[in-house]
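One chain is shown next in structure tokens, namely the form predicted on its own.
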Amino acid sequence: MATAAAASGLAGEMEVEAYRRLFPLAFLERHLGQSIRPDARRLSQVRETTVALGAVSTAHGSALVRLGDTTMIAAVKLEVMSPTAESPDEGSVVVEFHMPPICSPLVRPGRPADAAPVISKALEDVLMSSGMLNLKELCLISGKASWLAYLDIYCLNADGSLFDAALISAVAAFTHLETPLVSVGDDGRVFTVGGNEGKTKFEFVNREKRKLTLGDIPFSLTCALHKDIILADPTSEEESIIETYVTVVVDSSDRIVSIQKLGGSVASMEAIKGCISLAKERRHQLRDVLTNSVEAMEVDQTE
């Protein structure tokens, strides 16, 4: 009898998996029919968020995050550079977002993935717009020096929200940086210094590492707009399935800093307000996940 039961268990569950391949739209149409999502979330309910600085030991900077199955690492290194004449007293900062072939089976390896550039300039406008970043603290001595930062992310596997869990791995690892000690030499060039390099031999430009100090912080949620039910932080194969997207950006004060509408019909203002307010509900989920990882490096440190 045992036996026959997980049998017919067995078939029950190839049934329904067999139905949800086929019949996508369907299957998740039934879902939603009772407010609830495949895998067994609210409509409104965003997945587990982690966040764990220092991830990467080579960079001044660095995050390692996961939005359920989402993962990014981020990485900023700086580098000494002449400033331009038009800002002699400011830095720069380069993002590039990356997409391996490990990370979807839908990037084939030797062709970029079309959503990279996009995703890439997402972020560099989000984190310039909102002013987290000032660059001005980016000078090191006005018309001569400056930092350049190089903030890579790669996408390690993607499974939605590909920039919500982006651009959180990205001011997390801007949260995490140190700025090098950096001297300059006998002939005017200017150049970074170990920490425990020299302390007697050079003339420091900065006296001590430092962190920089973060502005209005971005945080960003995803929607899934399907008749204009809202399914917040999609999944990726919610977003196979269904067209229209809406992407808000609210700072850590509550004002909006952009708004993203992808693909789809037009959603109604009722659906677009809705939006807006599980945008800023989450923005404060995302400040408690990264104060909390700020404690707990700062507690590994003294350890």
The other form holds:
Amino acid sequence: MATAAAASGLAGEMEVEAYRRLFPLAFLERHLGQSIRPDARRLSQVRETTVALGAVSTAHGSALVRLGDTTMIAAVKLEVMSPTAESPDEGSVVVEFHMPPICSPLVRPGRPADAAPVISKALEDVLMSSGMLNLKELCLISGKASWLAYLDIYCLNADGSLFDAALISAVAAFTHLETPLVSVGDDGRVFTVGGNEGKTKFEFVNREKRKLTLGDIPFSLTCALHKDIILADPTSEEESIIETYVTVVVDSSDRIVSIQKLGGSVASMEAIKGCISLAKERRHQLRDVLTNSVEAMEVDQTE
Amino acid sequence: MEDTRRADGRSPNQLRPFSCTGNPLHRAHGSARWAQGDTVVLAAVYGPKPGTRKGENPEKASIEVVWKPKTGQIGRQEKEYEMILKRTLQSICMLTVHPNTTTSVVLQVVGDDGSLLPCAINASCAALTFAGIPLKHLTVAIGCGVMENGTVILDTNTAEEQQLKSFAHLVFPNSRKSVDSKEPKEKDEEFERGLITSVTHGVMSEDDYFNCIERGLAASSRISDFMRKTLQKEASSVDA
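Shown: the form predicted on its own; wanted: the form predicted in complex with its partner chain:
Expanding to the full complex; the earlier chain stays at the top.
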């Protein structure tokens, strides 16, 4: 009696999984009809976000971010270089987003992901245009030496909303960043000094390790649009079924840093407005997450 | 309110002179040369060809876009343009008509004087029509910029794009016109036009963004009419 019930239960479960694979759109729509999503989230609910600063000890600034199952690790490394003639008082930032084969079965070593250079460029545009980074802070000696910051973001697990997670990790890595001490050698070259023995031996260009002052921090939210329903923070399963999504990036003064909607079905103005208001709500949540992670790191350091 | 004059003498809502040449390339299945002022893009469509690339859904037709810049190597900017175009064109094509096929769209930038992406999208839409690829509707793309005083200017050129703090490239479906001209005009306007693609650069306020969309929508009916006339002319010259 018990085994028969268990067998029919198993048969019932198998059918659901098969239905999920064979008819993904119908599977999703049956959930949406009840205003819920396959992973039991509400329509406008975002997945749990965690930020851990200082994940890469060899980098000058780093962060590990999890947005549900999507995992990103970002690291900033600074290198001294001579600034360009057009802007002798400014440093520069190079942003690179990588999708190694570990992140998804669709990415293989000979088959790089199409999304990687696009997300790379979008991240660079957003970070520069939002005014979060003041390039003048990256200057050491005007006209001779400045910092070149290499920001590398590696996707460790791709489960939807890649741009959102990448942006949070970039922001967190810059929040964690501390510029190292620097000194000028006999040949006039500027080099970084690590450790404590250097303190007495060298004459320093900058007196102390410094954190960058960040301006308006941008926060983003990707929403999938299906008929009249807005799903916030889609997973990769939802993204593959619903081909229409909008990524809205807002800053702390409610201005729109970027709205990217690439193709998909025609979206009405109400849908776009809905996505913008969801992005604004998300900004408050994300700011709290970032502040908590900074506090957590400071507590760890004093212990 | 003061009438804002732009550097090249245009009014804020004025577009540059458009031109579209149908099928300049004879080997391609369909091609179009779309010019907006000095920005010129040549689009060529080859397809449908049999087979899809690995990773694409074989139950639908797939679109492959190749963007060739005027000078320089292919970098991230070109990859971004390719992805924007691919996703925009995928949304207008009827992909289930020819499953398991690939249609290639090759874009060559001949001249770049601002609003390059909208010009390319218009060129590829025209080229797809000339190639006979089944489409749900046409796309109309327009570049809008926001000046410091909040005025929205349309069809920005390179000098304006470099000066402006923010600009947006918007793509709308073309305006509907009923075949039966006896139907009242109000019915067309009732149909709400939406947004297919939006790519923004620079920070702007929410109101500025929706202003851009409004102005873009208004101008898009002019571009729609131009496209309709060009396509009708080409179709009639083919029959002749």
